[in-house]
Every structure is written in structure tokens, then in C-alpha cells.
Amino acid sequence: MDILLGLLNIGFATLTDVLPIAGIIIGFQLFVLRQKVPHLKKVLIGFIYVLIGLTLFLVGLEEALFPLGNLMAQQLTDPAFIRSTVDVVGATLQWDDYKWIYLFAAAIGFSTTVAEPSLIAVAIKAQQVSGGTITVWGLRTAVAIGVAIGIALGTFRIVTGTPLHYYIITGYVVVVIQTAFAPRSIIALAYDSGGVTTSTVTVPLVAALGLGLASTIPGRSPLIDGFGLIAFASLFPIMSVMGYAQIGEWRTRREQKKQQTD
């Protein structure tokens, strides 16, 4: 009964979220463009599919993935577990004693990003408009690697207590330099890729990890140090996507030179 009630509540919340979007699109179609909605029956069926799919997806996240992710974050950031992996019992924990945290952060960042629905939608559109030059899995993998590196580095920042702005300023300096040398066709997509990572799947798990880590490390404030991982998850995919394009361009030039010499 509780699950059914939760399903109905989430379904109603999803409906209230999606209705304004549908209302704006249909309203512009009818009152601004003054044309009938093409394939109205298919549109309505698709709208129902969207509601059912989003509802089941959100229920699955709340009932299974989020609790498991939160539990993992709490267990891995527990000082008792971390001390059990250190050779000298009772020694003050150093940044390199948190190696399992860094590995978990990278793994959870990669996996949640690959599963991110908004990224999948952007990757499909990018493949369509690029004529297959940008592949769905190529873009998803590049973004996921960027998020994995970013979140792992973000957990390192929490452990060491270094100021957040050092990392963000340095990261954006790298992005600006990359932008000057990256292929023009990838720049806008790279910047958008940083935004689509901060959505339904990634944000709750990453936020739980940051807050859990900041709560268990002595001298860290959950409010000051616990937040900021989402910024890393938005910044580093920009670098990785432009790097993906730059590597592809370099390989293409190398193959062309090889063909010319042959």
C-alpha cells in the first residue's frame, strides 16, 4: 500500500511538472502559429508514455538507488572503515588513506553520468546533426570520464580542506585555453555537456557523498565543504568533451598525413 501511495504521489508530481511544458508547446502551436497539432493521437500517446516512464524511473531511484548510494557513502566515509584500511592503527588519517573514497567517487560519477537521461537525449541529437561524426557512446563516455575525474578530485578537495575556488578558477582557465584550440563544431556541445550532467540521477548521489564525507572528517563543515561536488561534475565534462574532439581531430590529421606519404 505504501509503495502504491508513493507511486501515485510521484505520478501526480510528475504530471504537474510536465503539464506546463506541454501547455506551452501546444499553446504556441495553437495560438501563435495558429496551426493544429500534427499527429495529435501520437503526441497524446507519447505524453502518456513520458508520464509513466518518468514516474517509474523516479520511484525506482527513490526506493532502490538513492538509499543504496547513501548507505555506501556513509559506510565508505565512516572513520572506522577508513582506519581499518590503514596499516598503523590510531595514526592520524592522511589524504592518501581515503583511496577507496576516491575510487568510489570516480565510479559513481562515471556510472550515474552514463545512465543520465538528459545526456542520452543530447548525445542522440548530437549524433543526428553531426551525421555520425559524434557518436552516442563516444559523447556519453567522454562526459562520464570528465565527471568521474571531477568528482574524485572534488572528494580530494574535501579530504584536504583546500579552498574550492582554487580548483574552479584553475579549471575554467584550462577550459578557456582549450576553447581557443578545440574544433569549433564541438565547443558549444562541450559547454552544454557540462550542464546535462547535473540532473535527476547524478545530483542526489553526488550531494550525499559530499555531505557524508564532510560530516565524518574532523575539521570539515558540511555546509562549507560538503557542497561543491556538483560544480566539479559540471566543469570537468567540458574539458573531457573538448579533449575527445581534439584527440579525434589529431587522429584524423595523422591518418591523412599517413595516406599522403603512402
Contents of the next structure:
Amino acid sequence: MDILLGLLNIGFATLTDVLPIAGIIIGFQLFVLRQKVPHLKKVLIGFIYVLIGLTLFLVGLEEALFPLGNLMAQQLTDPAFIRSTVDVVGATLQWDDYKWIYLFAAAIGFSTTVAEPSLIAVAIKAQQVSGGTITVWGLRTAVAIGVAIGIALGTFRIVTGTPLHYYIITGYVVVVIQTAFAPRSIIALAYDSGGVTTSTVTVPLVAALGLGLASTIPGRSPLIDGFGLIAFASLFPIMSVMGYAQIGEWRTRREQKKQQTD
Amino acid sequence: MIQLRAFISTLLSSLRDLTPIILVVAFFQIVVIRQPIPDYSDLIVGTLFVIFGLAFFIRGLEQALFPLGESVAYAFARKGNLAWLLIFAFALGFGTTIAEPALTAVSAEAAKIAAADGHIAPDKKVMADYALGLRLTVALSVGFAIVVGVFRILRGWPIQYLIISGYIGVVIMTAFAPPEIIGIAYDSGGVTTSTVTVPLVTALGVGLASSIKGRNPMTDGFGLIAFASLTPMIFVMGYGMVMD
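Could you please show the structure of the form predicted in complex with its partner chain, as a counterpart to the form predicted on its own just displayed?
Starting with the chain above, the whole complex follows.
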């Protein structure tokens, strides 16, 4: 019964999300471009697939993954649990007592990014357009590694309470330097990867982790320190995707050199 | 028959996409947390929903969102009317963002913070107005972003100069914005790009770049989403400064 209600609720929310988009596109097709939508029937069926798909996806997440994720975030950030994992307990918990949290942050960042539907979409396009030099799995793995590092560092920031903008600004500097050296064709895609990682799956889970941490560590405010993890998750994939392209380029160059010397 | 077989293969790849999450959850439950999971049946039903949902979405993506985005791009490139293309770009950015549920949630949260810190009166109506103002700000910023991004594709400007100028803008604004808006502003860049918008906008950009002579779909076609995640940060910090 709960699931049925969830289906109706989320189905309706997805509809209100999709309808304005469909309205804008079809409105422009009919009144500005004055052309029929090509393969209208196929496109409409596709839109219905998108609706069904997103609804099932979101209901499933809310039924299964989010409650469990929230519970795990609570359990892992519980000071009593953290004390139980440390051999020598000091008077206060130190930043290096939170090892399991960093590992959980990285693992959950990686695995939710791999399942992120909008990243799959961009990766499919990138493979088509690049003629296969960038593969769907290569791009997804590169982005997921970036998110994993980003979220782990983000939890470290919450634990230590250092200001968010130091990290973000340093990150920008690294991105700018990498941009100067990365292959030109990857740059736009790398910048895009920052935005696509953080949509349906990653954001709620990561937010739960941030809020859980910020509310159990003395001196942190969940309202102020709980935010900011998503910013990490959108910054680090830019670096990892440029890195992915740089490694790829370096390997091709090395092989060419080898062939020349042979 | 072919349809069914294609669907089953999509279903299998969705299962593969979900496997890492299942492994991570299982590892932490069994090895680290070691406490019973409350609802096994909900968990299994929910996971099946996610797998089927992802499979349907990917089918719909290839059948509706990609072709539609491309066909609009080709039609605009053929028609060659710049003004309408930019109006379309703005409408797409603004329209998809204002309806975004994640943004609604974040704005409400931000209004709570502003009220708790005493920047606005802790009154329901004032908070609702603040949240609505924030949503409009973000939607405007995304509309603006897609316009700039599309214009850049048409001109073939290298993306890095624009994005890096944007970063400098973010850094400068960070110095002047009220501290409690900064976290929200940085996060707002991430929430604007929804699962329906991303494929459409990507197909639009790549479609435009492939139908205009002298543009490379790889170098020029991507990047619209990057703009859409950057401008909200600047606009939201601006909003925080104006409201302060």
C-alpha cells in the first residue's frame, strides 16, 4: 500500500518535472520551427518510458536505498560506534579515528555515481561523438573515482572543521593548471562531468552523510557544515576526467615512441 | 521479440550498474556495522524497482530525449534564426529548473537557515518569499547559462576562458557573500541539473556543434551543463548579498 502511494506521488512529481520540458520543446517545434516532431509516436512512447523509468527508479530509491543509507550514515557517525572501532581512546575523538567514515564516503560516492542516470546519458553521447576514444565505462569510472575522492575529502573537512572555500579555491587552481595541459578535446566534457554527477542517487545519500556527521561532532552546525559535500562531488570529477584523458594521451604517445624505435 | 531481447539486455546492464552499491552496502553491513537490517523485503522490492526503472529510463533516453534534443538542434541550425534559438535556450534552462523538486527542497532549507541566523524574519510568509526568490534566482541563472553556452557553441569560443572567468567570479563573490549562504550557493550548482535536463541539453549542444560548419562536436558540443552548474553559485551568492 505504501509503495502504491509512493508510486502515485512520485509519478505525479516526475510528471510535473517532465511536462514543462516537453511543453517547451513541442511548443517551439510547432510554433517557431513550424515542423512536425519527427517519429512523433516513437518519441511519445519514449517519453512514457522516461516517466515510468524515473518513477520506478525514485520510488525504489526511497523504499530501499535512502532509508538504509540514512540508517548506515547514522550508525557510522554515532560517537559510540566510532569509539568502538578505535583501539586507544583519547579524551576526544581525533580526525584519524574516523577511518571507516572516510572509507564509507569514498565507497558510497563511487558506487552511487556509477548508477547515476544522467552520467550514463553523457557517457553514451561522449562515446558516440569521440568515435570510441572515450568509452562509456572509462568515463564513468573516471568520474566515480573523482566523486569518491571528493566526498572522502569533504567528510574530512567536516570532521576537522576547516573552511569550505579553502578547499574549493585550491581545487579551482588545480583545475586551471590541468586545463592548460590536458588534451583540448576533453576539456568541455570534463567540465560537464562536474555537473552530472550530482543528481538523483548521489545527492540524497551524500547529504544524509554530511548532516549525520555535522550533527554528531561537537562544534559543527548541521545547517552550515552539513552543506558543501555536493560541491566537492562536482569539483573533483573535473580533475579525474582530465587526468583520465591525460593518461590516455600519455599511453598513446609512449606506444608511438615504442613503434618508432622498433 | 527483438524489442524484448533489447529490453532484457538493458535490464542486465542496469543490474550491473547497481552491483557496486549492493556490494558497498553489504560490506559495511556485514563487516563494519554488524547490526540487523530492518526490512529485507522492502529492500529487495526497492532494488528491483531501481533496476527496472533505470532500464526503462535508458530506453526512453535513446528513444525520446536524445532524438528530440538533436532534431531541435538541427532544425534551429537550418533555420538560422539566432534570436529564437537563444530564447529557446533560455526557456529550456529556466523552465526545467524552476520545476526541479531538488531545488525546491534546497530553497526551503536555505530559508530556514536565513531565519535561524536572523537575516530574515522567522515568519512563514517571509520565509516562503525568500525561498521563492532563491528558486527564481537559480532558474534565471540556469536560463542565462544555457544562453551563454549555446552562444559559445555558435562562435566556437574555447570553453576554458569562460569557465575560468566564472571561477574567478565565484572566488570574488565568496569574499563578499554572507558566510551562511556560501555552502548553499556551492551546492546549488549541483542540484540544478536534473536527470531529464542533462540528456536533452547534451543532445542539443552536440547536435548544434555537429550541424554547424567548422565546429567539432567533441570540443564544442559539450559544456552546457558546466555553465548550468557554475552560474547558480554566482547568482545565489549575489542573492544572499542583496537580501542581507
